[in-house]
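The chain below stands alone and is given in structure tokens; this is the form predicted on its own.
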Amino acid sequence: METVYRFPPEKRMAEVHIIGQIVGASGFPQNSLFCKWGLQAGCAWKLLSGLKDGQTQVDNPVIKDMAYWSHPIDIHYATKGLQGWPKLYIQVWHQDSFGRNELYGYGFCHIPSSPGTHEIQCVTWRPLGTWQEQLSQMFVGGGPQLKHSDLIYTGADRYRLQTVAMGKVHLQLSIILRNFDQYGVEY
């Protein structure tokens, strides 16, 4: 049985609800994708239900345009607040013939502020790297990586590091909002 969370009318919280998938990729050099992501919301929201980070499966599709997927995502919020609003990360890693894995892009995306069914493109790169890390990357693989995941969203030291665009990560959300009206907010 799933647990409902009720807050009395004096406590009442405005809630987002996250309900979409991660549909798939396009444009990267290979196929054979899969996709690690998460969600970073600020200090004043609680995850009520769901899952705030994930996997999806590998997918090497015979048609060589795009990588599907199909991972849901579900996730309930509570906040009195609108600082710190949600923003999805993602890595976008390949798996070779042996089982290897190797990255092959970064990319983050605010979710939706308003209510209804949006259609998100979230495009990705790649640390660059030395001319050594790039030669090096060409005949072994691999390649940098980032030391911590949250300069993916955060911004912070993002400016210095020399990177190459990739592919695109497709995913369809559906946002419902809920008691906002209490807290002066109209949408």
Given for the second form:
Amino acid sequence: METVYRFPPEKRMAEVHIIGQIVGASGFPQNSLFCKWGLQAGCAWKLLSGLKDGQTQVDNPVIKDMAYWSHPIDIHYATKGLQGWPKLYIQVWHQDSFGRNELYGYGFCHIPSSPGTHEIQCVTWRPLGTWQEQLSQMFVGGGPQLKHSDLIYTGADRYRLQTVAMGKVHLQLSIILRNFDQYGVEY
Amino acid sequence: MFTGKPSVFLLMVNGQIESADFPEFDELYCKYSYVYGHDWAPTTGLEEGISQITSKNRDCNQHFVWNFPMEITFKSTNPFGWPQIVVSVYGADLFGNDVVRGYGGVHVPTTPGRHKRTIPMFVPESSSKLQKFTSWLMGRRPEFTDPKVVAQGEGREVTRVLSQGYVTISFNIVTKDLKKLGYDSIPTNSHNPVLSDV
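How about the form predicted together with the partner chain, since we already have the form predicted on its own?
Let us now look at the entire complex, which starts with that chain.
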């Protein structure tokens, strides 16, 4: 059984503010992209305000090297313990001119645990099918997707999966922490 | 005078909308406004503004320069709803109509000091080629009814946009009493501003 350190209940709860944007994505084969994102945190964490998942707009850039979403993120968590520090997981999808959606990548990154503004580049990967599936994917699109999306941010059952690297998602997140020094937490 | 623990903190923003980079267009002006949460209120300064119309320099500099000042101070009890600046850029099309060239937004930086942000600008895309042609002809491009939609996270999954330029904004941020209320927003490796490499 894992030892979980919880803050003594009579002190004020520690709070984390995550303020920033999912800026955009680069390095993908095509550029008409959108992103579904979500935040996952442990059971000691409570969401006080803000949306903890969402979907960005679809961007079709004129300047072809990067797709821009500028999707704002403003989330306020309160926590009783350090375990289960929030993780941001993303799914990048491509929307073609016919309106069909194709999965382009999964990725996750931990929310930074130190205050200040952080520029984060989240790498992504896509499941690789058999060579027949790869051949049909080249012509028709589509391709395998994960059945359970929690595999994006957990490492438990990954050893059976074969994947290929895809592009990067750029994030700019500012973190404000409150009351952590009361508990002797150093960052 | 010692007045006990403060209940609000202040955020002072001094900055300017410096310049923009739109390779395909000329003669643009921009409008800015702030979007903030329920716990925030502006105390002094202007919440909105419209800039001058600027053109690209024919010889060398292919940027649009506005050098448009922004000064505002907010007070708040909660960092949730941190202010975002929303910028919309407009210009004249071939027929002389005023059309939107881009919307963009960014959060005001949370750490004190000098910051520069280059934000991408995007326009909503027409849903069909026919609509694209008629909107070009009539001068009524697709636009957002309220530019503040750019600052919201909900309801964006149904919009298709085209990103076509950048705007550079510089900020100077000062906060008051954020630390006294227990909030820590300053990165740990910059506590001593005197020692910095030149």
